[in-house]
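Only one chain is shown below, in structure tokens, and it's the form predicted alone.
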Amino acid sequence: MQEAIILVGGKGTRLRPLTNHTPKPLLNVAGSSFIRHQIAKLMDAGVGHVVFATSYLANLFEEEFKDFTQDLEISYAVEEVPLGTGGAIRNAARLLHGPQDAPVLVLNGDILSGLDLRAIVRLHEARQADVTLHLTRVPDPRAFGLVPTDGADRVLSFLEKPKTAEEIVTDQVNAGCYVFRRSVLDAIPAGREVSVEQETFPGLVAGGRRVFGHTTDDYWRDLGTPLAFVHGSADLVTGRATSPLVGSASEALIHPTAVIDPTARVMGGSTIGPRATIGPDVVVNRSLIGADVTVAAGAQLHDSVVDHDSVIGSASLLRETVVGCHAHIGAENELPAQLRLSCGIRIPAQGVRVSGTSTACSAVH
């Protein structure tokens, strides 16, 4: 039986306030929690047992899957103290069932990828590898650690983020999916913080172990920032990225209980959640609208996320904005790009504008 570990213990601080009450992998992406998209892909690849390596709000993962009835065993390894990526993998590995030479898939819980999981496992076994890493090429490697390989795809080293042009020796970076030989997992030190990129992988390479890279040009996106999160969801809806949980490509994914005015335009891969109300002449472009959200007449939302039970007032403009749950944005607000609004916040009509307004001043002078 093929087994897998998904690393889902992070706090998702770059996605706050959305992650203040929900772990990042449980956020809604293209109509389902992101973790369910990953589970569906793993099941398509023949995985029969998944271990969640959890920490932050760990109980919510069990709540998410308490009624899961498909033919998949799910286990939960809770991280009581910070263990790093390597320590979290080691903590989860104790719940695996397979023999010492069995291949184990390990996935980061915030990566949307088009990688063929069956193919990387087959390649791992054919090479008799100890570890196989999925590598992807990026146009600007300066934000990533680099993973150079030789002509036979054997990993040569793990390099820190380059500071100069001369240090950019490859455009290959770690894509957050690995296949481990089970015995390699069990050899990671238990009970302490361990980094796979700074300790485990370099140690294996230095020791002459068989560590290979599998470099592909498949779709790949880290969903760790609000804009990447929105774009990843839109890519699933429009078909640029794929998931077994998303049907044919479309301009929008609208829940059957949502109410959309005929004059509204919902496009760009937007998702509209349950019981949301989208008013007349509204534009929702490449955005995520949560459950029970109301968007009033003439509002425009571009590349934005509005969490559940919030209200966007008429003629307001949001661009690259994150709105927390239970928020109320009054009419005719014009919010600056990359703004994040806390859960429960209330902004009065015309309270925030990038451009001016001709409305008369109500203050006594």
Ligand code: GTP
Second form
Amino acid sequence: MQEAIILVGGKGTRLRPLTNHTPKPLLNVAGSSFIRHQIAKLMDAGVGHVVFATSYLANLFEEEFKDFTQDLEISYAVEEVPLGTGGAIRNAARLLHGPQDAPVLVLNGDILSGLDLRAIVRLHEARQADVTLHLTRVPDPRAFGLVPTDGADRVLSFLEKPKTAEEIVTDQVNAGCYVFRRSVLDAIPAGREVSVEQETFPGLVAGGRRVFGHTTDDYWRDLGTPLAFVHGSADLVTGRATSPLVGSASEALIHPTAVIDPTARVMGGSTIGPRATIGPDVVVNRSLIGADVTVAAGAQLHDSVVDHDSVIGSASLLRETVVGCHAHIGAENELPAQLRLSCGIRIPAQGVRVSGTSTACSAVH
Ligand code: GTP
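Coords for the form predicted in complex with the named molecule, given the form predicted alone:
The complete assembly is shown below, putting the previous chain first.
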């Protein structure tokens, strides 16, 4: 039976305030929590046992899957203190059932990818590898650690983020999905924080172990930042990225209990959650609208996320904005791009306008 570990213990700080109360893998993208998309993909690839390596808000994972009835064994390896990516893999490995030689899939819990999981496991076995890493090519490698390989795909080294043009020796980067020989997992030091990228992989290469890369041009996106998160969700809806949980490609995914005014435009792969209300002449473009959210007449949202139970006032404009839950943005606000608004925040009507306001000054002079 194929087994897998999913790393889901990170705090997801770059996605706050969405992750203040929900771990990143449990946030909704394209109509389901991200982890459910991953689980569906793993089951399609023949995985029969998944271990969640949890830490931050660990109990919410057990809550999410308590009624899961499909044919998949789910185990939970909870870290009292976060052990880092390597320590988390080591801690989860103790719950695996397979023999020492078995290939184990390890996935970051925030990567949306079109990788063929069966193919990478087959390749790993054919090469008798100790570890096989999925590698992806990025247009601008400066923000990533680099993973050069030789002509036979053997990993040569793990390089820090390049600081000069000369240091950009490849455009291949770690794509956050690996196949490990089980005995290699068990050899990671136990009970302390370990980084798989900075410690485990470089150590294996230095020790002459069989570490290979599998570079593909499949769809790939790390959903760790707000913009990547909304774009990943939109890509699932529009069919650029695929998930067994998303039906045919469309402009928008609208929950059957949401109420959309006929003059509103919901597009670009947007998702509208349960019981949300979208008013007249509203534009929702490539955005995620949570459950019980109200967007009043004429408001416009582009590349934004609005968490549950929030209100966006009429004629307000949001671009690349993250709005926490239970927030209230009054009418005619025009927010600068890339704002993150805390859960429960209240902005009065015309409280923030990039282009100024025409209303009279209410103060007494
Ligand atoms: P940021 O705080 O925004 O950087 O997000 P993050 O905490 O998720 O960190 P990062 O994106 O670097 O983590 C990559 C993957 O490893 C994610 O799936 C995390 O859930 C997971 N992860 C990171 N650190 C730990 C850890 O200490 N324990 C466990 N179990 N998982 C971790």
